[in-house]
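First, one chain by itself: the form predicted alone, in structure tokens.
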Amino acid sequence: MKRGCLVAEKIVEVHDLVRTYGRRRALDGVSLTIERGAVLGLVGQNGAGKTTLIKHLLGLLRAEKGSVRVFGLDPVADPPGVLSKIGYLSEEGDLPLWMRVDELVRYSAAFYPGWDQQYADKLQKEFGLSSDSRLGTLSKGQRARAGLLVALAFRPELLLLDEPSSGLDPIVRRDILGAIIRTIADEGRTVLFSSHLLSEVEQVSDRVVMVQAGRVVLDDDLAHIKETHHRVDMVFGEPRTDAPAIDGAIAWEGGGKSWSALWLGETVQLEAAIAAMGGRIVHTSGVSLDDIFVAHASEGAR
């Protein structure tokens, strides 16, 4: 989904952040901005960092260097100023199992001033959520939806979402996605959406920022980064054991006189160098956000 961000004003600063565990560095200098309006799809692997950075953004880990600021706010010195703002999913849910959904409603009503309890009745009914059913019973998919109506019926500024859907069944993520992308083609919601399923944060993000072992390795507006990025297939006059050395080919395919890279520029540049070796571009095509990633990941951890 592409939307323009017409507000420059700068809802999350993140500046130079440092995490370590033990020896290893969690977070490595992140830094990042986050405009009013805008939907940032956080990508990367399994202990990247991205739940650390959301976990800062929330206010629950101090960061060791660096600064962060959410509505210009310190989250770890004035949390009711950010977390009042702020509607929070995760994959683990977090929900009091033993409270019905009724009682979860009222209960998470009373932490908010704008809580919208028609627009809570709505969600229910779209979400098929019975009133007097116990969380502990619901499947977790049915949590997932119970947890996204309490995110989302208080109307927050900033929506931070880790890993929303992940885990459940393709009917659930659809329905969750749905909402999602409703409330920020409604409503120009700011949005952290952090997935390892690219295929959705390819669905609702202007923004991707991408992270490699704590630091981040690309940066940029989603419709820049696929119109950057290109598969090369060429062909060389002699068999080559080696890919070819070219500044901007992030990863390389291939063997003997037939190679594809991955290519982030412009392909001129890429037809000179490949000339100059005896070889000849054959097919230009477009990547998807997966093989994109793929070839980031690979390129920071070496």
Second form
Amino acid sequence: MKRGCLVAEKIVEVHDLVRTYGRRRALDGVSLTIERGAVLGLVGQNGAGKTTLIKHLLGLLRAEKGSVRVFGLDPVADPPGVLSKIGYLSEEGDLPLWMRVDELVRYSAAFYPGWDQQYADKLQKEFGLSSDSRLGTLSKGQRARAGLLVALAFRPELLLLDEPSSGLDPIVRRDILGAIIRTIADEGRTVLFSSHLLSEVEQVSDRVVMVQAGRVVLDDDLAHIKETHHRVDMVFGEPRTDAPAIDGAIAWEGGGKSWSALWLGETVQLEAAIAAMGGRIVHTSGVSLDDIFVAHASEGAR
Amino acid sequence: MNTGFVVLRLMVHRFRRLYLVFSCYLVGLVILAHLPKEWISEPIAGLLCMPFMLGLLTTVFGFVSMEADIASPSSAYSPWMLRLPLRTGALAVFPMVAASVWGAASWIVFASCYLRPRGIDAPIWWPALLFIALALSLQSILWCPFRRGEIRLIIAIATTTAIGLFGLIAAGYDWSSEKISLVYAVLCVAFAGLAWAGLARARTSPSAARVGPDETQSASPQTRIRRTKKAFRSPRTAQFWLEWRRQGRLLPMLTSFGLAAMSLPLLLSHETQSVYGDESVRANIWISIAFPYLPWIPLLFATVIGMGARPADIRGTEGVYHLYHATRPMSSRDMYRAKTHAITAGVMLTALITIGTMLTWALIPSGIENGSPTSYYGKNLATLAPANMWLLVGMAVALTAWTWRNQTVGAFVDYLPSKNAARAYPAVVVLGGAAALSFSQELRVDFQDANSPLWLSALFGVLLLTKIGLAAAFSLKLVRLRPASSGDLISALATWALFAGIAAATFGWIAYAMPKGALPVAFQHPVPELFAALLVPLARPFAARIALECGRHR
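Form predicted alone done, so how does the form predicted together with its partner chain look?
Every chain and every other molecule in the complex is listed next, the one we just looked at coming first.
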């Protein structure tokens, strides 16, 4: 899915970003770069710091420590320069509910020189949004579609989606995913997609960043993540009360003689370690992003 | 009974501290009323009454359990409470009884234990019933879902105003207390029934329980796509449109409503005078009574709007802006400019509406002289010397500028990220103003005293320096928040100096041109000039920019 670029232009550069709310560190030294054309899935538990990170990219939060550059600009110092290139859709929606759909489209269009009215009309028709409908009277799903329309109609260089499909029905979720895929199809567009629905992230992302308690715990290509994570089933000669302590095992399940590990890396090392403990590997398989997420989240919690 | 207490506890939980504070306030008043009268002067005693209405209304609102905007179509009753496994009667009756008892008891304590011991012969029973009717009317209007929220808003304003005014007017026409009480008692019964029915409707109406619109609504095959209006020329014009819709048009709308309400008695207040035998002429006496008040209506509404009477939709949950507004690709400076331009357009339109209304009024016969009807214009304006006519024009300009100023200084309330701070601002301004007024009465300030220009100049000078100092502090903070904007600050200061100069010259000229004795002795130069410079906004526009910066980039 990732398209090749001769010179990878950095669209987002976050360096050692720190943000605290009272005593709690919402972001703790986060560093991240996103190159043009990348589709990055941002995953993490509730309160992990995903929304805080996205708000920094939008300039809604000032960096307490560290730096944030989007298109090479500081989003706090130059909001028009940055925001005019970003299409943003959040879980909250936050559209002005007193506006009608046509008013929202007309108002939003004024801010983006690249607004494509034909595309806006096409999306509006596709989403079934009547011009004279007041946003306050629309259902949550229809409001999300209206938000998606204004986030996409100017063909943004960077599309930021913060839990956009949270609490929405499968049809609206399909629309949102479809929009991401179409944006990706536009050469050079970049997408940052934060979601709890890892199956969706898996569908569209070519790189995944996992945030845990304000820190980046995993940042890699999706394909590489899936290649390097394995589920390994094993049996031991004697029953065990505790899971074996082996470096590289992210999570353990099981009991007695039968154990299962979520293993990061080559299984050859694990095989030797298990053999030394009087056991043997019986089965090795791939794992879903869901399992990897849960394993890393549990590891972080420990 | 237990159920009732649970419902009430759930309802008033949010305001529990307020009930405590208001109760303490009432107890404090009762204690003060029993202290020797000379310990508390009349102005201070009057000032202490001010929080009563504010506190009473706020606490009564607690029994409404208002969880929706008054202008929204949904029922304001907590949606999750509507879904409690209780009878509608239980949900309705206990809050109605509690609101009635609270409203009536508060007044009875206030009137009998504070006002009467202070020598004010306040009526007890009909105002108590008035507050019960007010509480029940609010419950009936706010609990019932409406097809259109705006209608609810209009009905709420009209009903509560009518309830409040009825007692005052009836008492003015010497109706007996029993008769007024009877009318209020009937109203109470009617509103109680409506409140119950409204709540029952809220529980059964699918759109009522703040679930909002039909969640199953999906793409309609009959989608209507309309594009009749031209695109905006620039982000600034789009933002101007937004601000005009949100705030700019509010002043002309309210003023038109106010002027229309003031014009209604024109239909009734006629005086007929016999001239010769059966011949008689009719004139409208209301004009001569109400005409001088007309130019103050826009100022009154602008002050109310400027204090943040309309909740800002840029502000979402506490301390956070709505993301759509906050992420407009536009500088905070341009956002603020658009708001100021919308306010200016609204004030100019309001001035035209007011002048048009006044001219119309001025041409209607309003008095009878030598057996002929005369208009306000013919009697008072046509005979004015040109210099005095120019003076009137100057006063109209000054009043328009003042109206603009009172709305503009409130822009920062609109931008405050904190809802609580925005709510506190009007209370602080009103109570602070009332306190200043009371203390000036307490000190027996004499504006006819020969020394008054001197000390008034000194006072205004200090205030002006304070204003400039505050503006300097705010501008430094703004430069820290947005380092690139120091040029804007210099241009803002230069603009202020220019407008302060124009305002000072206008006020100075008005003071000079006024007939001798028309103004108190205190208003000698440079008092009007300093007062004018004080009126021109300086610190609060900077505060608005800071609020906007802090709200957008926390």
